[in-house]
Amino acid sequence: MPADSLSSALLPAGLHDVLPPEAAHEAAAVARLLADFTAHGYERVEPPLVEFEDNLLSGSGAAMAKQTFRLMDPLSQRMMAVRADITPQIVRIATTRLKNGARPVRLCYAGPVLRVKGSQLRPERQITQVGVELIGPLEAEADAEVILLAAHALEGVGVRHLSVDLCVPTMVARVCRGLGLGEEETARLREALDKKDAAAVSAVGGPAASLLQTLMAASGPAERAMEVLSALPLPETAEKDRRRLTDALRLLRAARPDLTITVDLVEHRGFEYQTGLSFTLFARDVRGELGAGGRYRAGVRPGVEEEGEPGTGFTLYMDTLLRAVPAPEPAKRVYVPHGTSWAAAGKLRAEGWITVAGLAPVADAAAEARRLDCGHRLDGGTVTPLT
């Protein structure tokens, strides 16, 4: 390839073209996911790719500030931001344009996001997100609904060996507060727990060390973790988290006793703006998470739980999801020679064929069909497989 062609094909790190057939594969998976969400009463919205910076990065959106590209709007002379996550936009829609709508509000969405940098597990900077938000209800039934919907939709597009990892990212802070630890000590404990460093937890945990070590060790299969959690003498400040986790798991087991569920009692990373029960979705032998979600307060500053509306939802990451979905069957492509009537080709399309029309006469129709990646050709009105 000439040097100038190579230069024009070069893209910034973390960005890439999605080519055939992967682009069609992704589009079909997105369509099936959205159809499943819609069948459960979620209505689709499409927020813009770019918004004013102060709107996009307010409330829960502040958590994505370091990952957000910014630019100047030449019309308004105000700073704008390219979305790095769609959830804050859905929250904005629900709490402004749909403020007077009946609760609960069920919304779904799909679209690309752009981030300043990728991570070790996800080096891509532009990814497609698909998800739902359920805003208004506080009941455990809402938590169960979104988790069950995520599992149903993922299995519907072909994901196998799905597992759900539940966590309550507020539990550690509430335990520490209930036992009299300050913010600095709690932050150090958070760091130790994120690393699953039992020695560090013991060294900096003070009166919370033993309890937090037990919580950390209990993380794993849901029933075993909950058996340990139910027997622990938690401070009153953490009782709400224990009750919500217990109630949600009971509802999940009643609906899906076959679903693989684990519980991490000290998880916090990636859930900085969540205010309650949260979860991550995985598939066996697939690198990275398929999606994540959880509780938050809609239309509120982070950490001010008394304001705003309760909300929960999840986001699926299509780059990871497609690695867990079987590749589609090869398309049925038929070469339609030059001169074939539009009606004849239309009849083939109605029968499920993808028609590739010849635009000029050729000496060897079979060779032309192969060149255009067709497995069949139309010959005298009959579809003939290539040998």
Contents of the next structure:
Protein chains: 2
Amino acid sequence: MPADSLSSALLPAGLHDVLPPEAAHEAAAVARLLADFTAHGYERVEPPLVEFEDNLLSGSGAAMAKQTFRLMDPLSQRMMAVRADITPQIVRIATTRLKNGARPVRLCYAGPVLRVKGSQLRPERQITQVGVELIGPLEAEADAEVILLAAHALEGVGVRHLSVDLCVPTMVARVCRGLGLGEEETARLREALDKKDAAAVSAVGGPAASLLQTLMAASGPAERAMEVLSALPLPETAEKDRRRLTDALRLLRAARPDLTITVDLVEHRGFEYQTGLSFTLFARDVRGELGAGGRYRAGVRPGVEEEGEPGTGFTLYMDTLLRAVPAPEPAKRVYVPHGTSWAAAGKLRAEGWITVAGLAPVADAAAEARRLDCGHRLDGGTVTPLT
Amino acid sequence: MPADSLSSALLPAGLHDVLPPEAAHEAAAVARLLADFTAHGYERVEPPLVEFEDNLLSGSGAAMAKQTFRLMDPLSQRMMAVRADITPQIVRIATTRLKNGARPVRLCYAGPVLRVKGSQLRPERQITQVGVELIGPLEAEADAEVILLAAHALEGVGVRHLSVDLCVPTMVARVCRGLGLGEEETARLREALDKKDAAAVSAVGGPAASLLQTLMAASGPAERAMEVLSALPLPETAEKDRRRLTDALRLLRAARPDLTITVDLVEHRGFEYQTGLSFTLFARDVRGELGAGGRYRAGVRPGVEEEGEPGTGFTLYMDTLLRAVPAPEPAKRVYVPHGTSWAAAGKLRAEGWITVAGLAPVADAAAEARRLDCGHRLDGGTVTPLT
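What would you give as the form predicted together with another copy of the chain, now that the form predicted on its own is on the page?
First the chain shown before, then all remaining chains and molecules of the complex.
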């Protein structure tokens, strides 16, 4: 049902009412995703919508500071913040409330986040995030597990032509460090790589130019990229990143030889807080990312990188995801005329019907059924299709 | 897992992390409630967490003004409010976006609300509300439908010893008006009735004293209350309320002769925005209301009572509700050792197991399974219980 202009004006930009049947469709998809996470041993947690600002925006939460609404708490007289991202909350739970629990910790979540401004790619200011965090293990098996889980869950809700784009956002910096580049040169190089500008990479790359151009050119289908990468004379500083990519890909391929996997060897944007193997999830012909994830250190104070536990996970964005999921079957609605017993209608519901009760007698039951968007009506005890 | 004192201090008072297994338990209960609403023809809608203040707090929303957090919207430079109640949003959707849709409109919802302060009975400041609204019909059949639905849905998630307390919050005022009492006298009488103070009712009741004392004393099990009510010489102004109560109870009894129903003939508190038959849902031995609902006028501007469409519905409070629901069965977790194929673990999940993967080889698989809270482990291709 299209919103008229009056209705649109009722809500702030970037905020929407989700109407029938979309709201039920979204809820069903969220429930199926979480059921799949649960089957893989991920346990649900539900942090609150608001927290103290200084907790919510510490560590990796700081990335969202400009996108976060603040509220004054009259009880504590302290500033609170409305979450703009759920991941920092899950990490907080794992490293505080569950800090004495067995490792690895597997947690999953679903819920709304609120952002001060939308972006061009995502104008919505309220987004439903659904995801998992796996905290504790260092092994490549952990990277493979969350990527396989993301793929399985997405395909389970009907996403087709899924593609997983792997990257190691730390690699370029490590290559540059290994080849003796300074911070300023690395930053300039990074900018050139972000623009995929081979000429600029050559101009500012110094001793790293040739290597980085090769990495940039090799990005694409996973097997080809890894073939190039494995033959490259990488500095020792980047060896760990190459090994992790190789190990994770081997595990992914063992489980899912059919999965479309690409590798971007110079990707960095959007992964500023990631510390190792990361990934983005796409569906062919669907605009925007379905989700993203990767390695981080959990429970790290700003500037103290050695701290914290290794973690990985991913977040799915329901707005994009729903564009990649087929529309649901129309509901099986049966009109149940006035005077039908509660038990008789209950029997139909138990058979899977949606019953729509007539609250008063009507002259033309078929017309009334049609008016109420029912494809069937109960007529003399029998479910009859409308003709 | 009990929160330690450090963790408790992390969150503002009245806000909580819901941890395993409670978060999954709550989500499952919400999903079952909504599935039942859907089976009865109620379609899900999902309004946003925040709206413009002047919209959200108009009409019945005004009741929550003091309990509502405000945010400045930098885009529109207007004040927004975080919802403290979902019902006004559903009514807004029905009367604006869906105003041209067929009547009755049946809508359902679930989601969090945020409140500035908790109350003694409900210290939580974030609450999950789940409910339905039925907008359009005047008939007693509509009152009966939503009450029967509330009872069915609550029993469906495992609530036992449910009790429905009916009231007609307009009745006392209509009796007083019919007997010629002024506004001030009515208010004093109301206060006495709220305290169930028979002596005060007698002292300030004037010509209504005897009638109201009888109504107060008759409150209790539905059939007895209705027997008293039907024999009373009510003024014409209150006749409509008596008839509605009689009709609704007849419909409820036809469907559910077994349901515990009580009637409070003088109840008023908490129903200031209700315009007719209302109800509260309790479970024996469970502190607080599971939910409440009743009649209102939808789309009414303040002070214009003739406006708007008739509506009824109810809201369930998940915090109270979960106290009335049995704890879930422990999950069937099986430890799947390192090296188990993706396909083999998937087969176990398809059989209903929760698989917990070992991410590295271990010397003692049984000890590892136990450490990871699994009751079983996969051993040589066979699921084996831990001894």
